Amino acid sequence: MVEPHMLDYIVIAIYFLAVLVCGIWFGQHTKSTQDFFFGGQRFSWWLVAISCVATLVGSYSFIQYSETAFTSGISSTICYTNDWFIIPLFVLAWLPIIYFSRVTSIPEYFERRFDARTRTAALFVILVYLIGYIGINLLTIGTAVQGILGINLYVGVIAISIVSAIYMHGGGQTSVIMTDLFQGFLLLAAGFIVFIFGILHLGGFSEFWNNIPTEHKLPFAGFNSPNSYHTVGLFWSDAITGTIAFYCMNQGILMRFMSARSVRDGKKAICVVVLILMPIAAVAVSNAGWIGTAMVNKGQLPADIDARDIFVKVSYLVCTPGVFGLVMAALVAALMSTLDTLVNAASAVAINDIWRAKIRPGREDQYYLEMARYFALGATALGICLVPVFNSFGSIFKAFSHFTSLVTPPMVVVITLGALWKRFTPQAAFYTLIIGTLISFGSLFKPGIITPFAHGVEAVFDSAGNISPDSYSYMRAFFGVAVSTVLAVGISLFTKPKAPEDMPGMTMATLSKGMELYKGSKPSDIGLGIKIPGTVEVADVEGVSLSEADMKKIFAEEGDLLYVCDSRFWLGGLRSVHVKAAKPHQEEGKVLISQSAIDSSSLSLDKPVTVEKMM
């Protein structure tokens, strides 16, 4: 435990005020089941990027990637370099399937794709891979606030929570990505002071490098070994299973990009993400680590020092009073970013595909936005209560690797075939999810059935001579996928798959029809991008109506879907609506639109707008 000063407190109080009045502040935003979910997809590309790095960045990063690359120099890198795999499936065929579909929930996808009992059985494993996400984040927070502050551990986990559900419960995704931005900012800002301040305090660049060890200045681990850490096993389990299951199973992270106001932002800001913020986001959850081999070799931190402690230990030591408090304030913004994200998540399915969908169809859509609120509240209840549950397995990293590699791989062969593949059968996809799932949990009391998978991997052997379950922490992912692409692929070639007109838009080559369902007529990309400033003003119109000359700038007709958007740029589309164009008029300028759309888009009528074609 490390004793903070006063002004650590006075900042980390003043965080979690920012965010409380954030969260709440923009929740007067959503007024609908469609703004609590996905923020009435209204977000520019740069805003939704920005936001995705705080939830990328869980509560466990600065911990678990810091201890990492204390152990193993800027290899711990790894995990925060190697997503750009995702990028040609998310880009070319999830997202926008996805997105034109309008799919409430990845659960509703399987079912459109395949059928009911595969929408049951996703449903069940996305659930327990969301809640089981919260319980974890919940713990590492926890464990965190108790090493610094000496808080019982579920004193802390349930404080935490409290904070959390209380903007969450009133602003939904709006209130989640516009707290993200400033949490975004914050995360990154306090990795690098503490970067900057490491060199400093050990007194220069030269005097850092110097003393890492060249072992420590590799960009990869060993191919196979240590078993503890290795690349193999980072790529099959983090690059492959764990990138695409977080980026396309995690109904959160999806949401996010589903937020943004085309698909062409989304696109942009999945690159973004990917191969520019992310590897800037790896330096500043590993240089902790990084300085702390320095200060032990220099003499400045003891030799036997835990690893685990390693980045509040090195903040404490570099950080003068008050910057210790916001390293830590963006530690515990790590937890609320991606906590939020993951029950705004669980409330989405269960209002979607269980409360909705089964047991209160047909209400108002008021009715299931304060659904929504409680479900939000009861998935923090879940993961409170799963905390207890992972703390047993004594280290937060092996509770993690052992619960995704676990649940993902199954869900990752079917979302991935289901989009690429249109042979792809209902049958296959079912059963590759059940019998893949109960195969992957077998491993666990048969780990020698994974040896085969394990590229080399050495074992490692308990006291009575029996292969631990730990061996194949990492190729346990590999071992998943590679069963479950057997099932897949197999079935298939036995059962009879769907027809294309019964699955429109749910594969990568049905992905045309599904964009002209979703405008309601055939789309066009003429004039895409092309901008034009208005005024708006309220008048008896189905939708907006614009000038014929502006008409003729966008290159928009009647029936086309058009983005009115507050022209200050900086408020990232916060306020703006998607509107289908109506009968033109003649006096150029004007935005004449409803007043409903004025509601919804929260539109100023005294501001200036922009005004685009979308499709």
Contents of the next structure:
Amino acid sequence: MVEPHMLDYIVIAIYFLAVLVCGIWFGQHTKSTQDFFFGGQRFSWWLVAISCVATLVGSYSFIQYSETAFTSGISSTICYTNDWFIIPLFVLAWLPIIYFSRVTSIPEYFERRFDARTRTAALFVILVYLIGYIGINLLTIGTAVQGILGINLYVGVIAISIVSAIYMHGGGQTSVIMTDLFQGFLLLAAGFIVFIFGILHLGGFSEFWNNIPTEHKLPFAGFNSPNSYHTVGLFWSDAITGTIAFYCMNQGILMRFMSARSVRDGKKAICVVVLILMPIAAVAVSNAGWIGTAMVNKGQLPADIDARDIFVKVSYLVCTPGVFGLVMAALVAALMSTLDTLVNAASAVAINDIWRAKIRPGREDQYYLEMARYFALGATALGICLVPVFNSFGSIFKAFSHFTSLVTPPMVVVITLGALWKRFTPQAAFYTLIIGTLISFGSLFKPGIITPFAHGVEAVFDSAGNISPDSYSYMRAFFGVAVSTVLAVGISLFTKPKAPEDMPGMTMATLSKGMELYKGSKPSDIGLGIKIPGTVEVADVEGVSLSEADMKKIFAEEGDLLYVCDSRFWLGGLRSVHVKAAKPHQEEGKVLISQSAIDSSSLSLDKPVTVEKMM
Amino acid sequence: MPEHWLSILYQYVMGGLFFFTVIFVAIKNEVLKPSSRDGKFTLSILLGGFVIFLFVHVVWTYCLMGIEA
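Could you present the same protein in the form predicted together with its partner chain, rather than the form predicted alone shown above?
Expanding to the full complex; the earlier chain stays at the top.
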């Protein structure tokens, strides 16, 4: 255990107070379930991208990747630099499908793309994934707080849960996005503070670089060894299944991109995240391990130091009082930001797919908003209950690897084929989810069935000489993908596909129809990206009315979808609204808008706005 | 082949297979139109990102290990 200075405690306390105030403040902008879950679909790409970092650099990142960096070197960055392979799937298929179809949860997509029973199967898998993920995050939070403060694991878990629940309860997605914006900056800053302080502590960059062994400087791990960390396993468990699950199956991340003001902004955000922010984040979360290796080689740290403690130990050693508190606040921030996203996601699935769809349909939106807040509390409570289960695995990463490689492959295959292949049938989707999941779980009891898929990765044997269930933690993902793909394609070839007109906008092949339904008329690309300035006035209009001249400037017609936004760019779209263009008037520069649109957008009447055509 | 090159080759061949298959399906379904201005931009970003990651990984490894090591 480290011994933080009083200044460190003060910095940590100030940080939590700031997060709490920030969450409650931005919660004022939550007026409906649309706001609670999707932030009103109004945010700029840069805000979505930066807030996304706080979720991506979440859960175990600092502790786990510093540990991996300490044992394996710069190849610890693989998991942050191998996401680009799935970007075409997300940008060209999944994001536009989900955005334009206006689905409020992933299971809803499954019903519209396939059928009701596939929705139920997907709902079950997603809830297990989300609640399990919450449990793992809470365990990580508890472990981190225990390591820093020396308090009981469960006391730490419950304390963090209460803080998180308060601002989640108050705000929903807008709170999550705005607090994550600040936390995203803080996380990257804290990571680089440790890096800079560490290099100075070692005596300069050359001292740091020369004290790292050559094999630790390579960007990739060994092909299929050592058993604990190898390229082929990371490719299937992280680059393919882990990344597709994270971006497509994780409702929390999807809701982040659904909160973007347009699909174009969502696309920009994901490209910036994966191409620029993720590699930066990789350095931020890993460098304590590299610094630790150099310090051990220079004799500044004992050679037998526990790799799991390397982040906290290195930070404590190189940072001055107060700065260490900031770094620790960032560590807990990383954990909390992932937690709040997952809790909000679980709440969205529960309210939209169970409560609103099956149990209490047809109520007022305010009722569902209130229930969503209680479901968020319930999801947190369930996650707390799972902490002892995951704690019994021995290590967080082991629990995490087993959990994701078991649950995600069938779902990843169904999502991918569902978006890309219109011939993929509802029967095939349903049985792939059910049989694929059962076979995946079955491999725990008969791990030998994974051996032919293992690419030469060696199995781990128990004392009785049998292949241990701990074997093939990574390669189980490839096994699951292979089995599920065979099931999906095989069953599809022998069953009848759904007619394209019965699934508009649900696959790449029917996406143009989905866009048409979203807009209410044929979309037009002309005039997209052109912004005109204006001043807002409340009027008795349906939507928003611009002057005829302004309508011509942006090539808009009555009924087109327009985006009215406070012109202060740094608000990132917090004060904005999507509205349909009403009949034009004659006064150029005037933006006449209904009182209800003003109320839902929080637009200020005394501030200039910009207007642009969205579709 | 040295293991560090095999690792890069495996990731970019298998990942590339998935990456380019999705792009091909998108072009076939006219979700991505390389002839349009927007489509050209999207395609160049996607391919540019792929090349950047490949370039950095190959150059990094080459500088450390060379071709034969």
